[in-house]
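Quick heads-up: it's one chain on its own, the form predicted alone, in structure tokens.
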Amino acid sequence: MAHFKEKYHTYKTLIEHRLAHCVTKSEPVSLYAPLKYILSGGGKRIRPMLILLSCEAVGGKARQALHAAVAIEIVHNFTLVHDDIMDHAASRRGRPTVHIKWDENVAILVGDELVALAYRELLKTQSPAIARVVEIFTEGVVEVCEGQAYDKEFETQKNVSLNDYLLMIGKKTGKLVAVASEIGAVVGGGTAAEIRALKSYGALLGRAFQIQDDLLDVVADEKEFGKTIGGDITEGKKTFLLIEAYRRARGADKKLLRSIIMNHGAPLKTGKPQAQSTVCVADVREIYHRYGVIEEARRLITRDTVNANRHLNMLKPSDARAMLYGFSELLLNRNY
């Protein structure tokens, strides 16, 4: 263990060295200090190690990828942007998000220039197979913004099941994950099976990711979380504890869940707003709790990221494969 917070924070470091010298202009402020703010935001950086970590499983070097690295990392923070405006989220990562630190407007265009800097770090990237890289990098811009789309569309709808959730984090939450992994695996040169094991790795993860983040949401502490708790409710999005929930629940919990589905968490946004949905949020909760459904998220967390790991068994043993295995742990039993 010590050798791999070690070695994850040798990787983290490098990752941020370079993701700080991506942006070397000042001006338009109105441009710049939003974009050098989104990008010093901190976080794990789960998807530019993976890339570093898959490519070194295959054979590779890691610094061969730090390139592909850095521009995922740097897509990623504008999903976070755009969906910070769409969710009307006032925080991100214990800081105000852009929108609220400046405006929409200003969100709006640094998010779009976040997306011009991700293509423009990729392509830096040295490999016979850029072409590919490129294409899978692509594929999965398209698939996260599809994701936003349905987990929007589903806010409004009644009835969503199981299934049209889980298609809605494969793409949202699982897809860049995979395509950190596949990217990685690409650029240090793996095989055919390789490459396939370290895809199906990361969308593994990232699936279990976005669970275990549904579930922080509500269990977490809020300092730690950087977010506010109990925002999924509030916000009446159809996580998989709201889903599970409303279809084991009975009499008054059914009649307070579909309330929340209904609406679209209007009820909880009526009256006095702190404190009404803070007792709503409570009463939610012990929902989930009484029926079982906060025990059969971490269930299905655990299960996702044991079949994860299972894909990493395909590749030879080496140091980056253990960091690996190790960095399914981390994920596993963090708690914000």
The other form holds:
Protein chains: 2
Amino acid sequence: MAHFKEKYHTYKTLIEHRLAHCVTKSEPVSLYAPLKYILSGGGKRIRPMLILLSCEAVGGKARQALHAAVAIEIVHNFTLVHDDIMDHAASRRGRPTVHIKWDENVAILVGDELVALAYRELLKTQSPAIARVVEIFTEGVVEVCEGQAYDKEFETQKNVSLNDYLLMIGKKTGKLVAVASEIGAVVGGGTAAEIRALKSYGALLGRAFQIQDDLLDVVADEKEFGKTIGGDITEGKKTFLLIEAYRRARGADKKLLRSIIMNHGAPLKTGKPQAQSTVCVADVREIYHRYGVIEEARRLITRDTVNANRHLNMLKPSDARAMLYGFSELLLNRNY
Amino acid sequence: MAHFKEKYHTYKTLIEHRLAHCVTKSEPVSLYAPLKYILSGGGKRIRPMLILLSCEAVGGKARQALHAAVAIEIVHNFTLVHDDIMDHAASRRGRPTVHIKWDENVAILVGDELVALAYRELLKTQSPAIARVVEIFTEGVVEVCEGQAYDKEFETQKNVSLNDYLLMIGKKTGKLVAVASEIGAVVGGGTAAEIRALKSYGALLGRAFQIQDDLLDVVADEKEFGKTIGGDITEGKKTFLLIEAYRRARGADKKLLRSIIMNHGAPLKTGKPQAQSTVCVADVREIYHRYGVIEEARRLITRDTVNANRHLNMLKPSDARAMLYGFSELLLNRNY
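Mind sharing the form predicted together with another copy of the chain? What's above is the form predicted alone.
Zooming out: every chain and molecule, the one shown earlier first.
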């Protein structure tokens, strides 16, 4: 475990360092100042880490995949900047979002430029399979957009099934994680079977990650989590928990959940003072517990993670593979 | 000339056809319906035409470059969708803009997806130089974003020099045209000198095209032009004409132009009824004529076009080269 932490830290530093140096320009200032702001805002750096480890797990050197790793982190940041505009989110990672600190026009343009910069960085990858890498990456961007479109559509849709939800998060969250592990494997020169295995690993891990995110919104420690607990509930966001609880609930419980769903993503107008509105989050959490959906989410996350790890079993044993098992463990047990 | 028109039409049909077929999906509908709407909205298709002709002018077959041609048209449409949000433009090509017909969130996402689809289309290009093609394309997207950032910055800047302006349009308009002719030459297998020549041709032509656009806003026939004449004036847009006229003007003329510049891009609040506000556009046009900036714009456009054509002279004579001369002529004499 000491080794895991140490190596993780080394790789994270490598990523942060390259990320800080891939944008050198400072003009036009309305573009590059916010761009540096967003790229230096921290984050878990899960996707780039996954690229480096996947590359190494098939016999490559992590550094071969560094540009690709940074590229995927940049594109991830693009999705955050644009999603935050669409969601009217005021803060991210404890700081004002770009469209709040600057304005919407700036945020639109910064997001656009991030996509281009991601491709620029990706193209620095030295690999005979570079065309394939760019292709995989591009399909990732396409699906992330589709996922976000579904997510916005679901806000005003009354009947969102669990399948709809899984399709959406598969695209919005899972795809980019799968792209990360797949690109790592391709750049590392993995066999077709190894590439397939790592892609499947990423897809399952990405899904578990998103359900965990939904879960943390309800059960996390507010300080550690870095955002207000219950935000998804007050916003009527159709998470795994809400969808599954609504399906299971009966009577007054179902009525309460329906009122949240009908709320169309706008903050709940309870007409009650703040304290009572907080009670509402507690009420919903209690319903989630009572109908076993918290437990069900945990079961799904564990199942996906176990299945993800199963794909790793076909890889040759290596330090990087051990790191990947540790990585799954880390995501499974994260509190933020 | 009959041959020019016929071939132009054939190539335009080829482009339109591929453009109509490169998006087959229809869900999520909030993404793909507006996407098809924007791609089927017509347009002059200048950039893709330039790719096909440049490819042929260095000895390639136009069809080799068709995917790249469509890719650049898609990315051009991305810039239109996002610029229209930023400029609060209500109509484009005689139809409501995406953010008006749908909403801003949809328009942001549609623009994002267009970038990804452009790359997807570009990657279909069969060329040993595909990595270089993607690189050139990516630098184009980067510079277009930079150009747009400068353009928005200039709106609230009091002193914008002619050099600032030329830098801005070089990025916002010129770059993508230069990228088009350069990519065409690369895909067609041109020599280094041929590629350089066609790139320079595109850059000069792109600049002439933008100054012509500024000019048409003042002198075009409203019906043919497809938008309201004098829009740049009432919006206080820092065009070649306004910047150069302001530099040259004296006394009351300078004062009037300053009031337009200070207006920061918001529609002129003259406090006068519509008819008199129209007089204002006429006043400014008269100032432009009196200080010779209309003539100066025409001189610049002609100079750039002549210089652009000079680069074509080094290519081997061919039908495609003749088409490119004709293409310059067409842009030089366009009324819309």
